[in-house]
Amino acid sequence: MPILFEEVKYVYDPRTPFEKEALNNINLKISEGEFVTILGKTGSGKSTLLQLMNGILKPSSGTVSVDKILTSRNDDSIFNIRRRVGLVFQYPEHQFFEENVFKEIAFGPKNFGVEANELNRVVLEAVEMVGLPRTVLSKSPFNLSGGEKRKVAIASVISCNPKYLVFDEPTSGLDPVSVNLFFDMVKRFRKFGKTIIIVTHSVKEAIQNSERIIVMTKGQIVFDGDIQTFIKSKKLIEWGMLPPPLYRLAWKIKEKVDDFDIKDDRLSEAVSLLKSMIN
């Protein structure tokens, strides 16, 4: 079952001098098991889209549903949605409030009704999935390194066992090694059947890691397709994004050599080669 947007519009501060339309006429379906990257410059509506998926925001018009449950319902179903859709914010470590890592990770599942005798197992599994040692459990989350804090924040979402993992700019502020470690971790999540949705500014990260790319600009979806189709598009600069250097070089060569072309049956091989070159 999918996350489904149908004719969705969202307006901040409606009927005030600060009214701003963030999304307009969004139709989108994300199915279980997909790895989707949402690209777009600041103000394109990406973060608003994510918060609608989780039920933090409700559409001004249209409908958003998660596994056929409407996010606009005013009953206990919103808890089912938030358990299904785990949202990790851009700087999740800023939201810590518990005295130690164990309590921080246990907070979500405890509030979703996990029994006390199960909490220890749930927390240990989450710590293992994000690659943290058990020794951190007794430490204050505020005293950890930046990378460890990010992992604790992700573990606190993983511990609720969501079907859909949604990340808002998860690699912001991370060095290249930490970025690679993050995506290695995401690949482990996929082995457990998680659907991955990532918002990022990085075209390179999208091409290297995801299977489906969505591009947003001015509150609308202007592209939704696979990596091969995305690579062949010449509208990245128009959408406010800078393609990776190798792709810009390939386009320049194509402009200079009329017969330079990649046949469709060789495109997948070419994409794999470009990825390895970028790595």
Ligand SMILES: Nc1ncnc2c1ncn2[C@@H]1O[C@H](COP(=O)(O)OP(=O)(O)O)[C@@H](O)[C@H]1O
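Every value quoted in this text rests on a predicted model; they were computed, and no experiment measured them. Numbering follows the first chain given and starts at 1. Each form is matched to the other, and the largest set of C-alpha atoms that superpose within 1.5 Å is called the rigid core. First, how it differs from the form predicted together with the named molecule.
Among 54, 48, 88, 131, the residue lying at the hinge where one rigid part turns against the other between these two forms is 88. Treated as two rigid bodies, the chain shows a rotation of the smaller part against the larger of 19° between these two forms, based on C-alpha superposition.
With the form predicted on its own already on screen, would you show the form predicted together with the named molecule?
If you are looking for partners or other molecules, they are not here, because only the chain is given.
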């Protein structure tokens, strides 16, 4: 069963002077067990797309469904959708409201019926997975460093054990060690059959970890395919992305030196590495 978008359009502040069409003509199917990365410039509609997935936003026209349940139904099925689709927001502060980190992380599972005696274990497990020390549990989620806030936001969604895990720029502000921990965690979830959807600005993260890449531009999906096709596409810059620096270096040298063959021994190894990147 999938998350399914059919002919979806989304407009912020409709019929006001600030009216803004954020998504247009979105058709998208994400099946169970997939690992999808969404890339695109700021303002291209990524966060809007994610918020439609768990029913926080309802389509202005068209339909979004999760396992065949429409997100726009006005009954308690929205509870069912939230249960299935866990969304970590782009700005962690936007999801905090409890007085301490423990309560913040426990809120979801408690609401979804986890027993009090289980709650402690669930929270500690989540905290450990994202690499937070237990000492933060008694602190206010607002009185943390930027990266720590991000980790609390992630922990409070994974603690609900949703079937679809949706992350909006989860690695912004995380240090490299925490980024690795995050992807280890995600890989473990995949083994349990979870579906993973991640928005990121890092092309490197996208190609190292996921299997399917979606690129958004101006509210539309302009690319949807596998890693190989994505890398070969000549449109990265147009889409607001940059290839990793060594590739850019190789291309820049190639532009200026036709015969990229070198006699200098010191240089030759470096040059052959760069050459192999162009081919």
